[in-house]
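Quick heads-up: it's one chain on its own, the form predicted alone, in structure tokens.
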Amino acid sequence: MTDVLIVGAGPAGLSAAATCARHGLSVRVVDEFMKPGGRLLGQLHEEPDGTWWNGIEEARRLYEQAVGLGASVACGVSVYDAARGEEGWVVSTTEGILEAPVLLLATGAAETALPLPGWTIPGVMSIGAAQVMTNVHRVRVGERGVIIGVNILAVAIARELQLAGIHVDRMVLPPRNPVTQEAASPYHVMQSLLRVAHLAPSAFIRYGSRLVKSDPLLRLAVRCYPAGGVKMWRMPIHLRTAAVEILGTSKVEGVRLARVSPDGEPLPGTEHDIPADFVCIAGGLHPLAELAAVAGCPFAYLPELGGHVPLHNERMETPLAGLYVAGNITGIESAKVAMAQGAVAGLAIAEHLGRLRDRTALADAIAHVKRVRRSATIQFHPEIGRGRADVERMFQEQGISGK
């Protein structure tokens, strides 16, 4: 039996593993993917200061650090159950039963699907799949593609595809249906994009975004949005055009588009087809928290954090004794925040098991998470601070059972 079992070898899990091992704890990390690193593996972008963030290199650094300190990392291992036993947590995996006094869930996030006619045709993929195929496996996803869904993640990955020499013809909205909701609303999409307009390569976009902060001006901007879209890195972003259907039989052959009203309703007579050989669907991310639910952890639905999240405090403790969470399972944020949260979880676990000598280290790590969050270049959700405060309050109201 190890002291700590960590599910997820992404930025949070590897950071926590290194922190626990540094404090003399035996640590085992399992992950269902064939390589450690999680979503870091697909990330490649230029920071505002001109430096490059290379997720593969960052994943390698975290892995080597954790293993160098004595942590065991096993990939290709799936976890399908977790239950509290007499002496700790009993976890069922594809390699048998694992037990540990402390269990850390760092399972990350999953992509949200945006269904539309033709979305099962070969050549249609999630935007995250395109990122992994391009940056991890070095596989060209196609020659000319369309991204359906306009959000912060889609814009970032579209740029990565461009850097790999893949032609992204345009980004458009999904069709309006009960599932897409805000993703199909020009108003809500423009509101979300304004949060990252300061990163746009065009000075015109950066300056113009500062003029439409008020609600009346924002609605006017949606009504006046150019029919040809606004180009970013020579790629048109359309907020008044939606995909109606993906065309093809044995493979993607094109996309049927239509102009939409400011409310996202299709305008009759505006349908037209464009050629494409691949389509990326970008529905955003939500916390991958099913294992926490299986373990019996109480949840809260907080749109500010991306959906349903397990209750936890700033020490990354859940109300269940010996169960901790870190990373995007607690709310959708950047890899840098996930790494900082992993360090907090590792220190909290070390304290829980009586191995933390420096009593200021945990408070310093919690403060570091907040600094990293404030300085984040991109915020996936605008009210992340409020969401964090709400989940902390709910945790306190729930009380800590079994401690």
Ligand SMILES: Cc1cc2nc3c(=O)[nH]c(=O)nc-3n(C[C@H](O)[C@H](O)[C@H](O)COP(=O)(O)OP(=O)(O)OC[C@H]3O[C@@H](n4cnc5c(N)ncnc54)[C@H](O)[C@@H]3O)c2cc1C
Contents of the next structure:
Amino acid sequence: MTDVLIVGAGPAGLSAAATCARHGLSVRVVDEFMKPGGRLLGQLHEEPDGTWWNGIEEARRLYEQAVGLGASVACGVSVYDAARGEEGWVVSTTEGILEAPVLLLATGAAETALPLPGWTIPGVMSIGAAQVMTNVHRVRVGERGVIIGVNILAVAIARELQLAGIHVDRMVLPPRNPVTQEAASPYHVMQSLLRVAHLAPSAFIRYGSRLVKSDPLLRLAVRCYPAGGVKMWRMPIHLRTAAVEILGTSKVEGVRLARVSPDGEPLPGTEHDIPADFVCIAGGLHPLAELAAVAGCPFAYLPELGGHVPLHNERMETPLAGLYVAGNITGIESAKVAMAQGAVAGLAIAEHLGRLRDRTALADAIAHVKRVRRSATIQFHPEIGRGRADVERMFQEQGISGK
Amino acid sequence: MDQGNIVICRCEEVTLKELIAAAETYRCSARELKLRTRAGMGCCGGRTCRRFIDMVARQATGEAPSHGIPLGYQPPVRPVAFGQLGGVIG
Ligand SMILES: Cc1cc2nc3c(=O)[nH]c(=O)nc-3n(C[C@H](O)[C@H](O)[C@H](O)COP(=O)(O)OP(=O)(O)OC[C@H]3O[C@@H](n4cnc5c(N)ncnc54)[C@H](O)[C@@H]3O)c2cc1C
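Starting from the form predicted alone shown above, please give the structure in the form predicted together with the ligand.
Now the full complex is given, and it begins with the chain already shown.
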């Protein structure tokens, strides 16, 4: 019999699996991707201290640890429903129905698109798809690419494409329309980029970012932003140029650009076309929480966490008995935070099933998540701590039902 | 090209213009907008377009996002073949 069923073999799911197995629980992990590791598989970046974060190595380590402790991990299996039964959770998968008293959802994050004319032409892909093709499948996505959407994820992945020898011509804003909103506003994009400027490879950018902490200076910086963009790793990042249309008939042939006002309004007469054979759309990430929704879990809307997240407490419990969450489904953060949250979920589950002897371990693991969060190099939202406090408060107010 | 001609829901081929027209005529919820236009009702279950349907509905009604999920999820949350429905793994 399975004690714990885990959906998602990313850093959160795998570290929870190892923790549960270490406490003598029978653990089954399912993931729809063909390899374990989740989003770790695409990650390769240099930390500010000069060491490299190699996601493929991390994924292998976590997988071997979980399996070595006795967890079973099945890939290529999609979960399409989860419901509470008489005895526990009944989970529908493409390989049949699985049942377990405890269900942990560690399904990670999904990408947000930025619709613009031509975005359905072959050769247009999400930035995450380009990352997976490059780093997981080792397939060259094209010869000359344009990234539409400027944010931390786009910058990190553009660097990975460069390291793989793929030419990324430039990074530009999406056009302003009712569904792109803040992603098309030079002011908002500049503001969010400044939060991560301490990671920039150029001393010039790091220095400049300190100058524009005040709002009037920020507005001035947007007004005076260089027409040729600011280069990061030799790749121009444009905040006053938007892609107004992707060109091509049966495949991407180019991108139509226009200069935009500080509010993102295209300036008449500035349109010009550039060649490209692939386009990446980078609209950011949001928690992938569809299974929590069909399971009947209440939600909280917290922009700091990336949008709607299943209600949960710092022990990773949801208000539904036996339903746990960990990793990016609870809010968009780096892989290291996801791993630390997985360990907390594993310990909380072990306690719930009467297998935790050392009670201090759980409190220590919760404190560890906060430490990892504070020292994270990749931060998707500067107010993440406030979002975490809000969800905890909302959970306490609503209480745990059915327990 | 006019931004209104952007295809928002690829499965059902619904454009931004069609969504905005329906939202402005009926000043309705995201759910009603989905039912009126079929946006988000295709085989993928609205994986990409659901948030845009919600954005267009909110812009027409002026409502702020709430804690509830605007467009509910129904199983199956992945496309599945009829042959896969049912059966227990031992
Ligand atoms: C495109 C992209 C790039 C990223 N790049 C970085 C980066 O460079 N650095 C960084 O620190 N963070 C990055 N992140 C954030 C990333 O989400 C975290 O680093 C970390 O991987 C989150 O771990 P997780 O275990 O919560 O989820 P994930 O690693 O996303 O793992 C979730 C797993 O659940 C599986 N799954 C989801 N739904 C189902 C289902 N219904 N049935 C079966 N399996 C399912 C998925 O296949 C996936 O393998 C990126 C995220 C994305 C989406």
